[in-house]
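Next up: just one chain, as structure tokens, the form predicted on its own.
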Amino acid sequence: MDSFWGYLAPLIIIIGITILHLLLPARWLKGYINRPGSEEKSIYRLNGLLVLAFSVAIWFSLCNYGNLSYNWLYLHRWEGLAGAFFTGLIFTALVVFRYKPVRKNLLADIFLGRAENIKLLNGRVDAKMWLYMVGAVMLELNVLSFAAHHNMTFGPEASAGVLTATLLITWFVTEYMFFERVHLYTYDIFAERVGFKLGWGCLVFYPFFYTIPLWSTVHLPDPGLSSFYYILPVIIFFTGWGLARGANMQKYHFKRDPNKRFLWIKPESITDGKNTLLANGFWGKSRHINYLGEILMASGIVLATGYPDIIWPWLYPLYYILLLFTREWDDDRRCAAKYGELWSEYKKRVKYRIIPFVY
């Protein structure tokens, strides 16, 4: 019977998160993109951080006062993955086939999506922001359950690496929800459509694959490393976080007010009279230094587990490398088509694509 509920757990959690999203207080904020057929900015209802806090509190309450064990999601992780897999497929079918084709290739339409922006219940739910919120909350619940399994298995001899990696992932999820408004200005929101890549990715890949550093190590004992070892992964992680968050925040403030400083950085830009590009600070070091930050964060989490010699956790940063390097190529083509000579001028000023002085 537990296996049956394991299959249903992702769907139940998704429904619960959605109910919390609808019931809890939220902020209505303007985004970066315009409403379809209008010059007015799209408006979003955001309360991701509150939903995350309530979801975790409810989970712990069910474990404390109900019949669930703290490691229940870990024990039924394969059933949960299978349930999420099919839920993601159903979601993809619903958000793709109800809209008109935008490409000649059906598979491309399914994978990349047809609708650019989907809003439900008079705008109370935006599909893209809802997907990211659901994926983040499910990821955090999985991470907490995986860490609980390690502690329940090894007790006082539990690994400091599992605790460190858990805290880093929790920071990653929590600060993402804290800065939820900033992501209204990111590539995903204004450039991607809602299809398999985004829908299945957030409902399945995000909450399960991102756990792979813990998934592949929580059953292992403490590797016996010195406490000083864990300083390096934390430094690598927060260096990456500083690059990624700093770059995103600088661009966020620039798009809202081109004259406003971010930290100590006075914005400098280039323009053709129609379009303007930020060209200093984080964005003067490389064209996508935030991508380097994401890769460093993932690497820090892997190293924090204390098992750098196991190959499976490294699939996490490898995924980021494959995703972000190919995204950078796509973004370069898109920007060249959109900005023309202005983009060429920017590339002369900022020579490196992702890694300063290297690439």
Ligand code: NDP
Given for the second form:
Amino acid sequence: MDSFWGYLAPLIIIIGITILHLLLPARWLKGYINRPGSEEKSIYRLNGLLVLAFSVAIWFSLCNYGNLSYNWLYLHRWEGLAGAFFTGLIFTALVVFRYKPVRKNLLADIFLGRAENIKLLNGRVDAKMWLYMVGAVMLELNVLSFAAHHNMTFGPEASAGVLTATLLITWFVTEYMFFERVHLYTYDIFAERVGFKLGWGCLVFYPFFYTIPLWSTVHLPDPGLSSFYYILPVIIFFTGWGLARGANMQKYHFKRDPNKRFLWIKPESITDGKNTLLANGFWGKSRHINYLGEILMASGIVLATGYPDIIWPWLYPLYYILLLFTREWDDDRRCAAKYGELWSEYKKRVKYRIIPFVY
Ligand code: NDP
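Having gone through the form predicted on its own, I am curious about the other one (the form predicted together with the ligand); can you provide its structure?
Next comes the full complex, and the chain you just saw is listed first.
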């Protein structure tokens, strides 16, 4: 019977998160892209941080006062993954087949999606922002449950590595929610459609695959490393965070007000009279230093587990390398088409794609 609930858990959690999203207070914010067929900016209703806080609080209450054990999601992780897998497929079918084909190839339509920006309930729910929020909250619940399993198994002998990796992933999720509005300015919002990649990606891949550093190590005992060992992964993680968040925020401020400083950085830009590109600060070191930041963060989390010799956790940064290096090529094509000569000038000025002085 417990297994049955394990399969259903993702669906129940998704419904719970959606109810919280609808009921909790939210901010209405202007986005980056225009409303379809209009010159006005698209409007979004966002409350991800509050939804995350309430979801975690409800989860703790259920464990503390109810019948749930803190490691329930860990114990039923395979059923949860299967349930989420199936839910993700149904979501994809619903979100793709409701809309008219945009490509000749049906499989490409299913994978990449048809509709660009789907809004429901008078704009109260934006499909993309809802997907990211649901994925992030499910990831955090999984992570907390996985860490609880480790503590329940090893008690006072629990590893500082699991604690460190859990805190780093929690930081990753929480700061994403804190800066949720900044993600209205990202590639997924302006360049992607809602299909299997985004839908299944956020409902299944994000909440389960991103746990892989913990999934593959929480059943193991403390590796017995000195406390000094954990300083390095934390430094790597926060260096990556500084690069990714710094680049995102610099661009976000620049798009909203091209003259506004970000931290100590006064924006320098290049222009062809029609378009303008940032050419200093984070955007002067490489053309996508934020992607390097993400890869460093993922590597920091893997090292933090205390088991750098186990191969499975490394799939997480490896996935980022595959995702972000290919995305950079794609974005380069997109920007070359959009900005023309100005993009070539930017590429002459900022030579490196992702890793300064290397690539
Ligand atoms: P970017 O934030 O790098 O956005 C690229 C876009 O920014 C371009 O298409 C262009 O859009 C604009 N742009 C590029 N160069 C300049 C410039 N010099 N000056 C001004 N505008 C410029 O990439 P993403 O949207 O892909 O990623 C956003 C964040 O999300 C990143 O930090 C990324 O690492 C993170 N991310 C995280 C993932 C995760 O799972 N953790 C997965 C994927 C991404 P335009 O022409 O419209 O201005």
